[in-house]
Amino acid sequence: MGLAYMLGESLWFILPAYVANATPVVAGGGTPLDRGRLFIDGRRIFGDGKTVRGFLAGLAAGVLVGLIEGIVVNSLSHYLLLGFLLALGALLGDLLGSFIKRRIGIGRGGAAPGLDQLGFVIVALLLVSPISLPSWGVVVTILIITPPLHLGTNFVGYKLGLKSRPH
């Protein structure tokens, strides 16, 4: 199996997570999921930056290119609950980052490397390796492409004025 197959196949698994996670980034705002709260430590639970419209948002776009790869491989039940769920976890481990990020004291649009950039994959995959997980060569390829594609988005979305900081 060579690189790019092996790249290949990991982007196709992993993508409907990529885009849930990418997606609030221009699709959030409005009401914070944690409608301003805070939590025992007196610190918001996860701040402004995490909106109940982001979060459906980037479900629904999860869900999506999961339909769309499944209509292309002609396994759509399988693909839509995979999207669902690398969509659901992707925006889970995002959720679990801004809390434990709220908890050390990083604000919102801070940086927590390596928490910024393999926290949604992680969780995304553990909610999805019930049903279906793909090979070890996959897993490790995914977590190694993740942080410098994290990152080169991070800094276009900078660019185009989506985000605060280019991180």
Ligand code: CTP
Given for the second form:
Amino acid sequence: MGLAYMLGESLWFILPAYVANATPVVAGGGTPLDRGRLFIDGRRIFGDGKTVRGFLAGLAAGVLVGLIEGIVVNSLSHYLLLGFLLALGALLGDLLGSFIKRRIGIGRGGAAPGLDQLGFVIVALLLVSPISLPSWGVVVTILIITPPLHLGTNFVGYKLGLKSRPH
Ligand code: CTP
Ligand code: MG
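Return the form predicted together with ligand CTP of this protein as a structure block, the form predicted alone having already been given.
Every chain and every other molecule in the complex is listed next, the one we just looked at coming first.
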């Protein structure tokens, strides 16, 4: 299998997770998911960077991508389910990342190299795996391309004024 084919296959598969992860940057804001509550360590559970609207918008956008992919390949229900699980996994993974960051004392918007770039995609892959386990080549490709893609798109978002920090 050629490199370009593997890249295309991987992007096609993981696209709902990417869109779910990116959408809150433009659609998020408002009430935080933790509603300002603190964890037992006295720090925020997730922090102000994880909002109800961002979560729901990310989920909806990821499902929409699954829907469109399903229409393209004429396999609607399967791709809807894939889109839903990948989007849900991406958002839960992102939440888990923020939860871990708060526990180790990294404030909202602080960088956690590795966790910030890969956490969401790993949980997305875990959640979708019972339904559709991609080949190891696809999984490894996703793990390799996601950190630079995430850093790149976040930097563009920062330059465009969508994000206050470049990570
Ligand atoms: N966002 C949101 N709801 C989510 C996830 C993200 O509203 N569930 C929005 C927030 O405005 C957030 C931005 O998208 O600031 C960028 O997301 P991210 O970098 O994940 O959040 P951070 O602000 O860096 O916060 P954290 O340190 O918790 O990751
Ligand atoms: Mg961040």
